[in-house]
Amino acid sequence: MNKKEILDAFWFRHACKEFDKEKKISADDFNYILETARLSPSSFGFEPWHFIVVQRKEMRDKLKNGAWGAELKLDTASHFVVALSMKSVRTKYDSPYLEKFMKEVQQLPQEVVEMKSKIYENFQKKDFNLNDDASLFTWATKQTYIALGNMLTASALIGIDSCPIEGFNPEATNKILKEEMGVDTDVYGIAYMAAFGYRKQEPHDKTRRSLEEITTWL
C-alpha cells in the first residue's frame, strides 16, 4: 500500500450518520478492526480499555435511552462498539491489577516491575498530577481514544464506514451498562461509542484547514 492509497482512505472516511442496514461487515473484517484496537499503543503499555460489541437489538435499544447522538446509528450500523476505560482501581500506580499485568501480560521480571512501578508512580504524582479518580480516568480515556483512531483508519482502508460518537450522557449510559449489560462500573466507565457499516448515501465534500494553518516549524 502506498502513500496515496492511505491518504485516499482518509479522504474516504467521514462520520457516517446513517448506514445501509442491508449491508453487513464480515466477521473476518470486523475482527481485523478489533485487532487494530488491541494492537494500539498506550501509555506504559497498560492497555486501559475494554470494547463491548453490541449486536443484539434489545441491547441497542436500551443504549438509546442515554445516547441521543447514536439513535440512527444504533438502528442501522452493522456493528456497534461501546469503548470503556479503566478507573483508578486499576490504573493507580499501586494497584494489584497493574502489578499482575506487568508480570503476566508484559512478562517482566520482578526487578523490572519494581523499577517500572517507581517510574509510573513519579509520572502520576509529579509529571501529570494524576492524583484523583477523575484525572486518572481522563488519562485512561485519552489512551482509549488512540484505539478509536486506529479503528476508524483501519476501517477506511478496507472501504468500511464508521462514526465516532460522543452524543450520550455518561451517567445515564454507565447506569445502563451496569444494570443491563453487567459492566462493573467501579472498574470501568464509558469513553466513547463507535458505529461501523456501509454508508447509505455519499457524504458532503470533506473540508479541513490547510496544512500551513495547523503546523508550525521551528
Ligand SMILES: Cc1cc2nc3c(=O)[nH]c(=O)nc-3n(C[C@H](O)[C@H](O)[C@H](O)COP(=O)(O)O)c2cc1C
Given for the second form:
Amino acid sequence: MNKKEILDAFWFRHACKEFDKEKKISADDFNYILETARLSPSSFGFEPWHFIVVQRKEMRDKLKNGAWGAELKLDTASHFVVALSMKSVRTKYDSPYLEKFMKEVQQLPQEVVEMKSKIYENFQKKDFNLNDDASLFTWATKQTYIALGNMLTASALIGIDSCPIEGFNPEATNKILKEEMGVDTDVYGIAYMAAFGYRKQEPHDKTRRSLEEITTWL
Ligand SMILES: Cc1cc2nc3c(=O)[nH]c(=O)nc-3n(C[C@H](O)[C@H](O)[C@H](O)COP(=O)(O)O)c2cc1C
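Switch from the form predicted on its own to the form predicted together with the named molecule and print that structure.
Shown next: the complete complex, the earlier chain at its head.
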C-alpha cells in the first residue's frame, strides 16, 4: 500500500451519521478491526481496556437511553462497540491485577516486575499526578482512545465506514452497563462508543485547518 492509498483512506473516513442497514461487515473484516485495537500501544503496555460488541437489538435499544449522539447509529450500524477503560482498582501502581498481568501477559521475571512497579509508582505519583480515581480513569481512557484511532483508520483502509461517539451521558450509560449488561462498574467505566458499517449517503466535504496552521517547526 502506498502513501496515496493511505491518505485516500483518511479522506474516505468520516463520521458516518447513518449506515446502510442492509450491508453487514463480514466476521473476518470485523475481527481485523478488533485486532487493530488489540495491537494498539498503551502506556507501560498495560492495555487498560475492554471492548463490548453490542449486536442484539434489545441490547442496542437499552443503550439509547441518554445516548443522544448514538441513536441513529445504534439502529443502523453493522457493528457497534462500547469501549470500556479500567478503573483505579486495576491501574493503580500497587494493584494485584497489574502484578499478575506483568507476570502472565508480559511474561516478566519477578525482579523486572518489581523494578517496573517502582518506575510506574513514581510515574503516577510524581510525573503525571495520577493520585486519585478520577485522574487514573481519565489516563486509562487516553490509552483506550488510541485503539479507537486505529480501529477507525483500519476500517477506512478496507472501505468500511465508522463513527466515534461521545454523544452520551457517561453516568446514565454506566448505569445501563451495570444493571442491564452485566459490566462490573467497580472495575470498568465507559470511554466511548463506536459504530461501524457502510454509509447510507455520501458525506459533506471534509474541512480541516492547514498543515501550516497546526504545526510549528523549531
Ligand atoms: C471522540 C469523538 C467523539 C465524537 N462523538 C460523536 C457523536 O457522538 N456523534 C457524531 O455523530 N459524531 C461524533 N464525532 C464525530 C466528529 O463530529 C467528527 O469526527 C468531526 O466533526 C470531523 O468530521 P469527520 O470525522 O467527518 O472528518 C466524534 C468524534 C470524536 C473523535
